[in-house]
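Presented below, as structure tokens, is a lone chain in the form predicted alone.
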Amino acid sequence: MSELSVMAVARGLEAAGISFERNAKLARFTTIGLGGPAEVLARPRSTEEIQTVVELAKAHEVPLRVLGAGSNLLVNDAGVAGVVLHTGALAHVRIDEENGIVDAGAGCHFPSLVKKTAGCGLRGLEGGVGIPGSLGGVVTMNAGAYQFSIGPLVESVEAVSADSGVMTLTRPSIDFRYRKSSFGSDLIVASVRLLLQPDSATAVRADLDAHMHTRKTTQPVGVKSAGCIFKNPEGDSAGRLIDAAGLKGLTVGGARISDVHANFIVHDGATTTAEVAALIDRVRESVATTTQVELETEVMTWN
């Protein structure tokens, strides 16, 4: 890939009408703060612009990320190279109360969202409300909070690909597992339907309530975080893993396991992307030695 060819998707991106921004710095974009810039930002506003942002991408070689509101990533210090797509702009929700359905765009602010479904006397999203990215984040990682997961809740997707164009999936036919899904950088979700239960509305909001005070008694608020670092291991707990090896509080830099929960890492605002990875290199080795067991990353890291 070369500057050249950069450039040419910035051109592209111009004429169409398509707004971006050439070396923008992605800390501002993450939920951790952290991270390099992208050498171009593009922020399509529709399905169609996606398409476009796609395909200028392919046409010119240039690699594509796609960005929702930054949580579980951790972008290089370096910043990356080519196009990062960012969904901030495509965050309409249409809500029809009667039949529970919720039609919403992939830059949706999830908690928002949570919110909102509940205030309609709509249940299913409550138990994620802690959950701190956008939908189509969401969906794309299959995220979940204990006994919640979005997978069960997803009525159908459309989606852009770089080889098929936009489609649309049903839930029959997207494979949503732990933590994952069908959709990623070579399929993108555009908007989602989901299916919630009509229901008491003062009901769904205390459900709501009580998720939100069990995430602020267990977890670390009002810190930069990029959530959950690893995933729970089948039956177990990373967050127990880590304490019961002694590292609550074990800092690299400025970075530092969580005091409150051992599968964040937590910093103030002095600290690197580096440090960060390395923190996490050191928990991961430290865990396998303690337990002889691997912890996988759940936090995803652009390099």
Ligand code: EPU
The other form holds:
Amino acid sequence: MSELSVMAVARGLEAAGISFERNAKLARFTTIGLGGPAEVLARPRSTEEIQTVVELAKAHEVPLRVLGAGSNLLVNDAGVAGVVLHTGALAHVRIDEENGIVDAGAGCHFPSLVKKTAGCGLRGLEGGVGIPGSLGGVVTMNAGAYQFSIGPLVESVEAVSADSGVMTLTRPSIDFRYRKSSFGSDLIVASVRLLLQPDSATAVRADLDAHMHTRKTTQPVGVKSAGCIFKNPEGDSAGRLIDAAGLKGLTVGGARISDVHANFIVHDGATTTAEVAALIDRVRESVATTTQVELETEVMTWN
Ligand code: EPU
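Could you give the coordinates for the form predicted together with the ligand, as opposed to the form predicted alone above?
Up next: the whole complex, starting with the chain shown before.
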């Protein structure tokens, strides 16, 4: 890929009237607050604009990555080549309270959507209140917490693929697995229809508050982090294993294993993605030595 290809994409975005930025620092867009620049950061406002971005990247053979709320993501300190498609402007929400139908854009901030639907007396999302993602990200990685998982609530998804264009997938044709789904940068979530259960707003709100309380007491909330670093191995918890290996408080430079929950890396601003990555390697090696379990990362890394 050459600088010329990236410039051609930028010209195409300009001609199509799609908002974009050159050399956009991605630290601003990740919850851990780290990461170098994207050559082009495109901000489509509609499904059609997503399609245009995808087609331009494909035509000029430029890599394309999708960025939602940046909550499960580590971006290389040197930044990333090509186009980053940021879904932040796709944030519409339409709620049919009577029938429990919620139509929302991929860029919609998930914790806000949880509060909004609870306020309308719709049950279903309250268990996911602390998941700090975008709706598109939550669906793409089938995010979950406690008994909550997004998959069973998804009625349909409008998605865009470079090869097949815009399509609507209904629930039976979507493959939801542990922290995985049919979606990704090859099939980009544009908008989602959820089916929730009408209930009393007071009851749903009480459950939401209880989930938030549990989360606040068991996870580092209100500090910069990328969420859980490792997937849970079958039948166990990565946090428990890391804790049992005595690694709480372990640091590499300014990156530190949280004292609240050992599957989180926290920092006070003075660190880099390289230090976080080195800490992840240290933890993986140490847990493998002490417990013979090979932990697999849940966070995505963009190099
Ligand atoms: N534990 C420890 N030490 C720790 C952390 C946990 O001993 O530092 C123990 C706990 O005491 C508990 C067990 O490990 O007995 C499980 O802990 P927890 O209930 O906190 O759940 P988890 O398995 O560590 C998973 C998800 C979280 C999700 C919580 C709550 C993964 C990798 N983690 O954590 O998801 O919020 O359950 O539902 O699936 C995420 O995916 O980013 C994430 C944070």
